[in-house]
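Consider the single chain below, provided in structure tokens and representing the form predicted on its own.
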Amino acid sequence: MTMSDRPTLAYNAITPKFGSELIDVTLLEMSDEDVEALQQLAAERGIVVVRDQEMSMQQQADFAHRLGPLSIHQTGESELPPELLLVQNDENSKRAVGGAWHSDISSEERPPALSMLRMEVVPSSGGDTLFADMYQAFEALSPEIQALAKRLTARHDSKGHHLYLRGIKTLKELPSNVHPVVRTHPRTGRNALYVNSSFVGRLMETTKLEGEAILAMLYEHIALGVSFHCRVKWKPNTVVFWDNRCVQHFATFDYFPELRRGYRATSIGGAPYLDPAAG
């Protein structure tokens, strides 16, 4: 067992540097100091897993508001609080929601900080989520590639499913935003790689051919970087927080045709930036 700097949050490490599973915690009973410590732990270790958390959809939405301003979804599902997004696959699904390496909604001007996913129904086996530590992904690059990446920016484009989430009709109404390829986390001061294959359209400072080659190399580096990956196995009433500013994730779809259902809330972060003095 490892202890965080805040004695109220005891956790087991998922890997030595990445991921944490809290011990003997009830989220709905957390103090403001505990919630602040949870957010700091997520910034430092990327992922916070909390087991056996029974709560209603509204209780989850109320707790998520304690993480900061939230993304609001206009899905037309009246029974679902607008702060929550249904994450579900079943016998009618052709692919998994989140079935590629990505950081949530990175096309926003102020992309998400923390995501909070609570799983209600899980398959008899499978359905794990893989996570990748973008601090370690950046640090594992050679100094020459690190220096190049720090000079580059990327255009992040919205995708078609955001029409459904936003309640609008055309992609032209959705934003594209340019973010640094390497961003500095405001809580830790550490640099993290910030490009993902689900949202990035192109690099801004290169030709299309050059940019595609650089991005392909970075995406392969992320996908094959098993030394900075971890895997979370879901159980009913498991809640997982991940910090999109330093983490990417990939939802497996190995359980068809069984049902997997949960609800996600997402807090809004700040505009990504690179601090030239950051490590």
Contents of the next structure:
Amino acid sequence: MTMSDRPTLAYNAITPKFGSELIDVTLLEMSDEDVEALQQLAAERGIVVVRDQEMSMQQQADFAHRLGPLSIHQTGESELPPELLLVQNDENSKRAVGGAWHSDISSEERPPALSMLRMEVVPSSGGDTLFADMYQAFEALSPEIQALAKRLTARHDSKGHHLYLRGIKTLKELPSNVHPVVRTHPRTGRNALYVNSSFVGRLMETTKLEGEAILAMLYEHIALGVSFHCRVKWKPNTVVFWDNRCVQHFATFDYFPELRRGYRATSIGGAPYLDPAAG
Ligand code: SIN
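Requested next: the structure of the form predicted in complex with succinic acid (the form predicted on its own having been shown above).
Expanding to the full complex; the earlier chain stays at the top.
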């Protein structure tokens, strides 16, 4: 067991540098100091897993408000609080929600900081979520490619699956935004790789051909970087917080036609930036 430097949040490390599972915590009883420590832990170790957290949808939404302003999802699911996004796959699903490497809704001008996913129904096996540490992904690049990546920006485009969240009809109505390829995390001051194959359309400073080659190399680096990945096995009432500013994730879909259902809340982060002085 590893103890964080905040005595209120004891955790087991999932891997030495990435991922943490809290011990003996009831989220709904957390003090403001605990919630602050949870956000700091997510910034430092990417993901925070908390088991056995029974709560209603409204209690989850209320807790998520303690993480900062939230994305409002206009899903039309009447029993769902507007702050929660239904994450569900079943016998009618052709692909999983989140079934490719991504950082949540990175096409926003101020993309998400933390996501909080609580699983309610899990399949008899499978349905794990894979996570990749974008601090270590950046640090594992050679100094030459790190320097190149720090000079580049990328256009992030909204994709069709995002339409229904906002009650709008055409892709043209959704925003694209340009973000640095390497971003500095505002809490840790560390640099993280910030391109993902689900949202990035192109690099801005290169030709299309050059940009596609650079992005393909970075995506392969992320997907094959098993030493900076970890995997979470869900149980009913497992809650996972991930920090989208330094983490990508991939929801496996190996359980068809079984049901997997959870609810996600997402806090709005700041506009991504690269601090030239950051390491
Ligand atoms: C998501 O991308 O938010 C879904 C993740 C998951 O279902 O594991």
